[in-house]
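A single chain comes next, written as C-alpha cells; it is the form predicted on its own.
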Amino acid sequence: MDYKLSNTAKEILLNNFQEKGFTIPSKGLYPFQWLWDSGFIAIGFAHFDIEKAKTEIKTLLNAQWENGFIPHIIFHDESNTYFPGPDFHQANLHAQANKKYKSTGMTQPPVTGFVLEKIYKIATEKEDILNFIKNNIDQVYKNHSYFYENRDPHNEGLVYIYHNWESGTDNSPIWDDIWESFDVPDYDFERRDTSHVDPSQRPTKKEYNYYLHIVDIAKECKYNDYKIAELSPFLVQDPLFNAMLIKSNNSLINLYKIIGNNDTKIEQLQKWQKKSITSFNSKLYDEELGAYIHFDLRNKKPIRFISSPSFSPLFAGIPNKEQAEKLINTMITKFGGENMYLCASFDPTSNRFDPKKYWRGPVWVNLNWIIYYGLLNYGYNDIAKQIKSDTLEILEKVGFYEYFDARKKAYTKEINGYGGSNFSWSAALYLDLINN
C-alpha cells in the first residue's frame, strides 16, 4: 500500500466535503452534489470516516421527490461556476419535486442500493450501520419503484433514460447518431466548464445545444415521465443504468433479509429482477459483437457500439457463463493489449474513439471499479487483477484526476490526467481498491 497516496486520497475527500453534508466532485468545476458521485464517495469515506459516509447518503436522500425520484444534481448552494444551474432546469415544474432542495429534473445511474450494502460490508460497527440502513432503505426501495412504475413504458423490466446526462456517460459517441436524427436551435449561453478545463477535453458547443434542447422538452412536459416518453427525441435503454438498478435490487434483497420482516418488498424486488434480467439478455446482448449494447427506444433500433458500459452487467451478475466469457474476450481483444490500459470508455478500434475527450475514450476509475468487481464475480481473477493494477498504476503516475488516457505511450513527464483535479470518486474508489 502507498501510504502517502492513501493519505492524499483521504485529504481530497475531507477537503471536498461541505458543511451542508455532501461532497463536491471537484472544486470549481463541479460545485454541487451529484447522485452517483455521492454513492462512490460514501464507499471511500466508509473506509476511514463512517459518519461522513452516512451523512453523504442521508443528504442525497433528503433531496428525494415525493414520487421516489432522486435528481442527478442537488443545488445546495448558489454558484456561478456551473452551467446549466437551477434557473435553467426549473425542476419545480413537477408537482412532486422536492420543496426544500433545488435540483435538476433528471437522474443518474441508481447506485445507492449497492452502496448501502457495500458500506455495510466495510463498516466495523455492524449494529450501528444496520440501524442507519433500516432508517433509509425504504427511500431507496421507493426510488426503484419509481423507475419500474414510470420509466418502463413497455413493461419489459428495462427502464429508459431521456437525457444523455442520465447515463453518466455524458458525451459518449454512442449518442452521435441520435443527435443526427433531429434538429436543435442554437442556444446563446456562457460555458463555465471550459474556464476550468481544456475545452478540447470537454463536450462541444454543438453537443450542448442538444443537451439543453432535451431539457427544454422535458420542461415543456413539466417533467412528466409519460409525456417525456411520448415526446423526447432521446429515449434510450442503457445497459449501465439498468445494470446498476439490477445490482441495487439485489443488494436491497440482501439487506432486507438481514433486517427481517420485509417479505413483501423482497418478493416485489425478486419479480423485478426476474423480468429485468430476462429482458436485459434478450434485448441488450449482441451475440455478434459479444457485448451488451444500448437500445434506441425512440427510433426502435439497437445502437451497436461497444463501450465500457458494455461490460458493466458483469457487476450485476446478468450474463450467463458463456456470455461472460464472450464479454471478456471482447474486452481483451478490443480494449486490451500491451500498449493500452484497461478499460477505455469507448472502443479503441472505432474511428469515433478519442483518447482525451471525456467519455469518448478515456479511462474512468468508477467504470474500472465496476468492471473489476464484475470480473471477480465470475472468477476471472487474473483479468480483475490486471484492471485493478492498471487503475492503481495510472493514479500513482498522475494523481486523482477525473479521467485518464488509456494509451500507455501518452504518459510522459508533462502528462497529467484530464478533467477535474483532486477528483472525489477517483480518490474514494482508490481507497476501496487498496483495501480489497
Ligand code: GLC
The other form holds:
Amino acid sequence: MDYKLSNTAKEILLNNFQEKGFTIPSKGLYPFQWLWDSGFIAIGFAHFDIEKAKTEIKTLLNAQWENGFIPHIIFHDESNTYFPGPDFHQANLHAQANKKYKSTGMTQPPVTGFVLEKIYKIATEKEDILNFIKNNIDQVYKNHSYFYENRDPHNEGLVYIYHNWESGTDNSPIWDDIWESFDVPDYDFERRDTSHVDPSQRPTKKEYNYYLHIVDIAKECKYNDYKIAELSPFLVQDPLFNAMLIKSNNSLINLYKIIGNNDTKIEQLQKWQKKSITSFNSKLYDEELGAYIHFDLRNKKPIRFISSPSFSPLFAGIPNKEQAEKLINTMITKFGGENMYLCASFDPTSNRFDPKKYWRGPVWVNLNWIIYYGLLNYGYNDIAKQIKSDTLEILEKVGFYEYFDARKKAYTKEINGYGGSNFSWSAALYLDLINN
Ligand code: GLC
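Follow the form predicted on its own with the form predicted in complex with the ligand, if you could.
Now the full complex is given, and it begins with the chain already shown.
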C-alpha cells in the first residue's frame, strides 16, 4: 500500500496547531487543548517536526497544578463554540489549581510518560531530545505521585476516575448502569457539540444532565479528591486509565535509567508498578468473560461488559501469557470476523452496541493504536498486522474523522467517518503507524 495520506495528515496537524503552542483536536467541535489528545498529537509531530512535539508537551505541562494534577482540558482561548467552558468548571475552586491557565477540574488518561519514551525513540537527535526529557520528566513523575497519593483511597495501586470524561471514552455503555443509580436535575443549557456534528452520533441531553451534575458535585467538594471519593456518585476503576498509568510508569523507569542518578524515583515507580499490576489482575480481570473490565467503586461491583479498553492492558504488559491468549480470543470471536473492522469500541454482540454513536461502538484510531502495540508486545504479529491494516484502510477510504463504523458494509458512497473531521489524533497516529 502506498501511504498517500501522509501529507494530508501533516497538514491537518499543522493547521490545527495554535500560536499559543498546542494543537486543537478538531476545529469548532474541540477548540482547546485536551490532555490525551496532546500526547497522541506529539507522537505524530515527532515524525516530522520535533520542535512542535516538544512544544505540545511543554504547554500541557505548563498547565499542571501545584499538587501534580494535569487537567483534561486547558482553555487557552475564549470560545463560544464549546460547552461547558471554564465558567462552568471553575477549576480555581481548588486551592492548588494553576493560576495562569483556566482548565477543567478533571483529568484524562495519563499518557504523557509513554509519550515521552515514544518521542525519544522516534527522534533522530537523541542528545537534544534527552535534554528535553531531562527537563520535563520530573513533572510527569509528580503527576504519577499525585495519582497514587490522591486517587487510590483503599491503597490498592488502582486509581479512580470520578467522571466519564476522565475516562476518555466519554459515553461508553459501561456507564449506563451508573446513571441508573442516582437522580439528576434537568439542566437548562445550550449544547454546542450538536451544532457541529449530527446529534445521532453524540450523547443525549439526558446523558449531558448526568455529566454536568457530577461536575457540580465535584465543585461542591472544591475538587478535593478525598471528598470526591466520599461523595461522587460516579467512582470507577477503569482498565484503560490504569493501563495508561502503568505503561507510563514503565516508560518513566526506562527513561530515568537512561538519564541516570534517579534510583530513588525508579524504586518508587517499581513499587507502584508491582502493586498496580497485581491488583489489576486480581480485581479487573474477568476470567469468565476472558477480558479486563471496569469496577464500580461507588456501588462496589464489577461492570461486566467488554469494550476496546478491555484489551488495552496488553499495551502495558499487564496480562500473563494465558490471559493474553484469552483476551485475544475474546477479541477475535466477539469483535472480529470478515464483516467487521477491528476494533469496535464496544462489544458488537451486546444489545448496547451502537455502530454510529461516539464510544458506543465505532472504531477509534487511538484505541486501535494502543491495541496494535499491545499485540506486538505479546508477539501476536498477525492480528497486530490486521488491526493496523484495518485502521489504515478506513483512513485511506474516508479520511481523518474522529470515529468510524466498524461494520464493513456500512461504507457506502454517502457514508464517511463520524464526529469531527480533520481530527488531529487520527492524523497523528496514522503518521506513526505508517512509519512503524
Ligand atoms: C471526545 C473524546 C475524548 C477526547 C475529546 C477531544 O470528548 O471522547 O476522548 O479527548 O473528544 O478530542
